[in-house]
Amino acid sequence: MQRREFIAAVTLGASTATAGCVTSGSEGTGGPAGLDGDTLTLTTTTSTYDTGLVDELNASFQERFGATVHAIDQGTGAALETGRNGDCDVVLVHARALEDEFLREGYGVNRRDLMYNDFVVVGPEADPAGVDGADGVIAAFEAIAGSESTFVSRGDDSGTYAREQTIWEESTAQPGGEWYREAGAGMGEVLTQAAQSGGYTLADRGTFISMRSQIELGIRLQGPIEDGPELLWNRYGIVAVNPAVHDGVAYDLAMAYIGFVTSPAGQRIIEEYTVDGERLFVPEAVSAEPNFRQYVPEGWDPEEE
């Protein structure tokens, strides 16, 4: 494990400059030598997949570099496990604690902040639990539990489920009983089940907006983008699988992809991607004041290694 962490740190130092170096002016297929015709395997969250954003990014990457991207939609935990097994080249996820664990174990290198949106509590217009008047998300969850209103949980190893569990842990309520349903499914399917049952769920804003016209649910509690509680921030990171651990991964291609999606060109695609005129994600890789600690686990100190 120490060897993996050392290798990850060395690889990080040697390769950090690669990400973000894709120029926004490159056009057409047949990109850098060695990439044309290759295939990159990306594991990503159901939220980025269901909204269609990943398809938009991948199409532009393929046009510029001539490489194909095979995207697999999984919950964050499953996506990172696929990376641990060496069955993908890059992961795009949204649970920083799980990403940090992936980095500390040496499986991932060159993490980059990519974009953010927020989580929202959605439910029926009738709002039987009275969430509309709740003072924060913890109070909202307590109101749902107290009224035993249906709550549909992701019930999987996703970033959304991890955030839901954090909220329950900070509340005085305990999820369980007939009113609490664990779907074990992606965000789109959970929203559909919540709508069919007249229940509530925790959703990322992007997926909710992309499905809003298909389901009879509304936002009952806003996230911080609309001045809601800070606990509902939802940040996405992208990480290359460490070639020192899995020498079969397409590391050069992974770094080209990370470089593209964090470049001005990739960030512009994220910025301009909308559904019904509403933006789903906010890019944050290109910043006048970049966070240089984004590459390593939060709190990581090389002096303590």
Contents of the next structure:
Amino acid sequence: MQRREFIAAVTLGASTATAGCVTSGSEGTGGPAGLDGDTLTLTTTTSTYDTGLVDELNASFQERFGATVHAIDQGTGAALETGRNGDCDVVLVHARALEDEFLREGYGVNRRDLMYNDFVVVGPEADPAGVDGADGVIAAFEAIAGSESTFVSRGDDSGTYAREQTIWEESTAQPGGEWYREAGAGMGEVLTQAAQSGGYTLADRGTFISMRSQIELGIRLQGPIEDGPELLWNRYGIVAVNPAVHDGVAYDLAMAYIGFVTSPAGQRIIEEYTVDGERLFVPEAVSAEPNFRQYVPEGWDPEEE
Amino acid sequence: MVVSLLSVVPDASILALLVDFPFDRNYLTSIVYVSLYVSLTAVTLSTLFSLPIAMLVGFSEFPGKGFVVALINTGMGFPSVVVGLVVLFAVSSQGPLGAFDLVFTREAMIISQFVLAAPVITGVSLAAVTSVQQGVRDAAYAMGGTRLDVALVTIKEARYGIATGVLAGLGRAISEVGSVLIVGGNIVTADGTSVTRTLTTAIQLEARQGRFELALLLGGVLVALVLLINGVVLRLGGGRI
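Can I have the other form now, the form predicted in complex with its partner chain, not the form predicted alone?
Entire complex below, previous chain first.
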């Protein structure tokens, strides 16, 4: 019930706000009769793309429903921006604060929790900063800053970078100086750079595992999947682009896709997806107690609006 | 068509490399196809657009001609990512061309490569056309040629330079990664068929994921293709038969 109200509120608000500039005419993208030949545009983070998970999900979706998925890998920020422009139909990202903003602004509807894994602090075997013995991720970051060991940052508008910034903000250390390098690049490039320069970085577990055989870096600090600090949770959400804001988006197809990846079948693909025998993501969409908060921005109160 | 092109490659070792290529065959041929389709289309359109302009600017005197030439020469070095950004704004559903649904398509990539290649082809052709000796043109006029006849004679005389311009434009288009990544989206479908992935964006992706050997291999394919096209165009356009 609350969810319905939220969608109605968002849809109504958005359509009133854009009523002046939306051209009349084309309503939706055809009826529900078969998705064959339709194309869904998905923007997603480099972490889900580079691990190959998205390919797997899309192949299965295409096989079942006949609709083609065009997946575009961007950072979380860019993926949401593409959604704001109405150039994609569905967004799969991992930065709750940015997703909430996207929902609040009315660009996204029907957010669902999809899966999680964790962030890991990776670094060279020699461990010059002594991260191995650090008590928690904040202490680890302070140790890296204190020893001025090389730290390669994403330096982009990605979910991983957003989390890195949160950790620095909660620590007493200041990122900066010669040792702190902003690569402005995707996770894979940053891992390669960190390995080349014997430095540390914050990585999502999935990308690290899928690249581990090519780089000489090890996990120095684990996230909550191995009982590490809660601050390293890495939750992925999937959001449909609001059809009331952008006429051209394939909303039916986007919801079919969200329905599929959050269904037991989709969740099984996520659960069974491994690289080098290791599981990369933990599905969390199928739950005995669905969390209403997953659909709406955090702190949103239906009574207020 | 791609297959027949590849089979012309004279070096047997390159063929052997392709046979053992560690990619799905469909994946490789489709990204080669997209690369060629986008770049060749863009360069063909640029040539059709650029040659008349080069002739016009080359043959006529008008106030501000120096400025136009400077503009063309500036365009030759225009940063490709900036072109990508501008084209993205144009084709995005919020942009002026939004109604055509071009964002993340091959057509959008063709537009950006057109913008990149056209100044190069115009600039080099212009230099070639103006360097055709005035005597040749005068002779053509003297023999009673119309303006069109004179233009054709000039093109014939300048064909080697024009071919160089077209090849330079193609080189800029096919080896370009920044703008096609932005406007194309580097898309493949679930069965491994390229929609907007080109050789360059595939190389970028492999390098990002740390698979440098595969990136290098794709780079080899790209270089081989460019060499092949250069050979073909120089034979046709250069007249060294």
